[in-house]
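We begin with a single chain expressed as structure tokens, specifically the form predicted on its own.
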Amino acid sequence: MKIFLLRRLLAAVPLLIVVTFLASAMLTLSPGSFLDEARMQPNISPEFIARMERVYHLNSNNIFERYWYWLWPALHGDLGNSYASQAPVSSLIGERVVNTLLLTGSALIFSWLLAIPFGVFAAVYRNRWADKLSGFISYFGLSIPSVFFSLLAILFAAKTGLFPVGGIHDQANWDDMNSGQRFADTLWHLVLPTVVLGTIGMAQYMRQMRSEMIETLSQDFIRTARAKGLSWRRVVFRHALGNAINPLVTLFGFSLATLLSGALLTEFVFAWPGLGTLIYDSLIKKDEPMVMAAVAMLTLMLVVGNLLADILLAIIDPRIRLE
């Protein structure tokens, strides 16, 4: 296991360094620069933009050499300060992640909690209520996109009032809260954006499980079980589920990257300050110190994800962790 996990983390050094390198080139091969609006000002002189391009290191169009400029800081720790901003990427980074982990946090354990019941009762009541319902529920989620969900789950938080229209808290009265409310408001501002990006992932999930437990339950060890006197919710829970459930354990690792793209669209529809509204204001600035470290944060995200997926796997199959 130490072996598998001490390979699975060398992999990941080519690819952090593919993806960071494939965004430099983007950012580098793209029209225009971060200076752009200064040169446009008549106060700020030619001989001030050239000695910035200096300092920014933007007076070269090498992809390699730019980015050499960006990957040997980042080597030592220093990801440099963003050019927007004048503070250090790592502070900027380290506020918005922790929003974007609550909010994809809070969309898994959504996804789960309900994917997993409805997929087991859909192949259990095969062809009928609960099957059909959940055939439904599956297909909208989909089916239907992020960005238009999302101004839907806008749409009706303007017109009930019941929830707020966007933001990770209440700007006014957040100085006068104490921690409980605090934390009241952050669950209450976090409700839409997490059904609304954990619809999308429990579609996914529902199918799988259901695929999964309908072959699971026509296995001979269930009518062995079920021979032996069991009852039915025994077989299906202690039985059928365990063995189900290591595909949907599986998808978790992939099915993570469409949920960090989703929840960069979502952020920026719902306003809530994490690392997707970051990329969308260093993208439309080229802030280029900004955009690679929250790509280089996104890739590393994505590969501890799938790590996570490959444990939980082996703690829950034993077979694979012999193996």
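Numbering follows the first chain given and starts at 1. Note that the rigid core is defined as the largest set of C-alphas that superpose within 1.5 Å between two forms. Only a predicted model underlies this, so the values are computations on that prediction, with no experimental measurement involved. First, how it differs from the form predicted in complex with the partner chain.
Core-aligned CA deviation for P31 between the two forms: less than 2 Å.
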The other form holds:
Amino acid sequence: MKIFLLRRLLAAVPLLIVVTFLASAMLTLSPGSFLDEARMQPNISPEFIARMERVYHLNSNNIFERYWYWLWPALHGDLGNSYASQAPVSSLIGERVVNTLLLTGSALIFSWLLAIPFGVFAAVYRNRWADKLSGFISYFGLSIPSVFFSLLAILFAAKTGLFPVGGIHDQANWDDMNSGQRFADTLWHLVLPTVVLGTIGMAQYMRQMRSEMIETLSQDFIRTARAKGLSWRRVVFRHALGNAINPLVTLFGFSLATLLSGALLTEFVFAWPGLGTLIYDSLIKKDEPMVMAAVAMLTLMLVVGNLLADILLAIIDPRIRLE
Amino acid sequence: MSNRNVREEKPEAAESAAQAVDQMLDSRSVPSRSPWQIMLRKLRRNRVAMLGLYVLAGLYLAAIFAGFLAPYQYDNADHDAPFHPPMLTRLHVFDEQGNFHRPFVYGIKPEDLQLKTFSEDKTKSYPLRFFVRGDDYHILWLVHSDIHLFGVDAPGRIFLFGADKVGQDLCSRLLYGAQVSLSIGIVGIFISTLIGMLIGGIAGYFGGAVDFVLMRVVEVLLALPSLYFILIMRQTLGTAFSSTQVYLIMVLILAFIGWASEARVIRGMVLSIKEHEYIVAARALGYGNMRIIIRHILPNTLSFVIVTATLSVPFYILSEVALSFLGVGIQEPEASWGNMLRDANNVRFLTDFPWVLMPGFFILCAVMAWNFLGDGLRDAADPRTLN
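Could you drop in the structure for the form predicted in complex with the partner chain? We only have the form predicted on its own so far.
Following is the full complex, with the preceding chain placed first.
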């Protein structure tokens, strides 16, 4: 187990390097820099700009050199300072990572909680109305653009007033709340983005669950279990479900990238202060250290997520040994 | 994209297969069909897939003939009527006195410029006319004309689906936007499929170091959260481009990300195909490697390629929508379904003028239709299902 973990984490290093190098190269090659805008503003002194150029090596257009100047301090735990706010990137990014994890995590839980029962029912009542309904829901979830769904959710929130129309918490009263109220407030803000992101993810899981379940239910050991006199419910939920759920865990690893991409749009529309909006804003402002750190964090989240999926699979399926 | 290969066991398939074989043996009169004919027959019997096909045919025809169907050019704005509500419910056939007329609309009377409310100016009425002359347009760069399917006479305006924030007709912009949003799927999938087939073919056929390197590249591309990388790449290329250039850039970036999943599966198929005798025969005849890959191996993957390509089109459509919505895709005044939705990213506009959400329904329809068609094609191409 330990060796497996170590090997997987080592295998992730080249991926991290390639991804951050690509991002750094593209940022270096992109026309204009943060300083172009700074030069325009009269209240920013030329000394400051000269210092920025020196400290961040902004004069160099060599992609390898620039990458090295980012990588070397980053390896020592220094992600640099944000150009825009001049604060250390590491102090700004932590909260964003937590927010994105909160959103994607709750969306994942939401989609699993719905996908498994719907998928099982669709498989058990195959070709009946329950199956057709869940088939339609899955087509809907696969097809609806997350932008459009988010906008519909906001329209619903604004018209009914049941939910906030965006943000992560109530800005006005946040300081007066105690921790219990803060928790409740954050949850309340979390509902709609979770439903949007979760429904989109659910479609894939539900289809997979249905087809795996259909395949499992047609196997001999299910007939044996029924022949032993076990109730249908026990057979479905104890014998079949446990066997059918494995591919879903594998799919979870694959779908992480899609989930994070979807999170960008949902965060953008709901003004959710997560990694997605951070990358978008920093890209527009050409705040390179910020983008680099966020991209590195995103890739790290993907790698760790995939690793978790593998470990989870090993726990659920006794046939798999991690060695 | 490719992880939706839902496996479906059909017990009745085996039964009907047996019946089919019996029939064949009984009467030799059953005409033999090529695999493509069988696939087409199965597709035609799938009602949901055919519905998708018809919807797509309608949408793409509307996009091609956008100039003719749209009453106005996409950038023709009436600055006095921003966010005018849809006129679909304001098409009248009876006038004030209750006399029957051909369908007509009243003139636009601004009520409150701040709140952007409008009422009908009952003193002026404009009958709905067909085949009227209006803005110039081209159909597929070939036909040049100024005749529109419908419209109203000059000072009057018809906003069937309402107007956007500068007073442009939403119906016209939807039709013009379809040209961008729908074609990007086809063009993008065409390019990425070509790349994917070629790279997958080369990796599978040559194997060894070539295979190893190419597959590592594919793995990196698949591991990336694509939208973030598309966004960064888009920023790299800057913003000083015409909309045609932006369109091309978007297609190329999307194809650059999208070929990976295709290549990986093609490689797997090529690995098994290249062991067949006819490939050995081709090699014995002294054909070149590329000729064998392109002429002899890749055509055998075609039915699979068509299925995955169809199922991948939504990725391109949705990515264009996302990029244009985020403001780095097609820029105003050019229309695309994504940048039209930008108007809705404002709670006041969204609640007061909900018709700005209209493009979303069209995106949903188009993507759903592609998914229906793709699933239908997959079932039809699967030799295990017989009907």
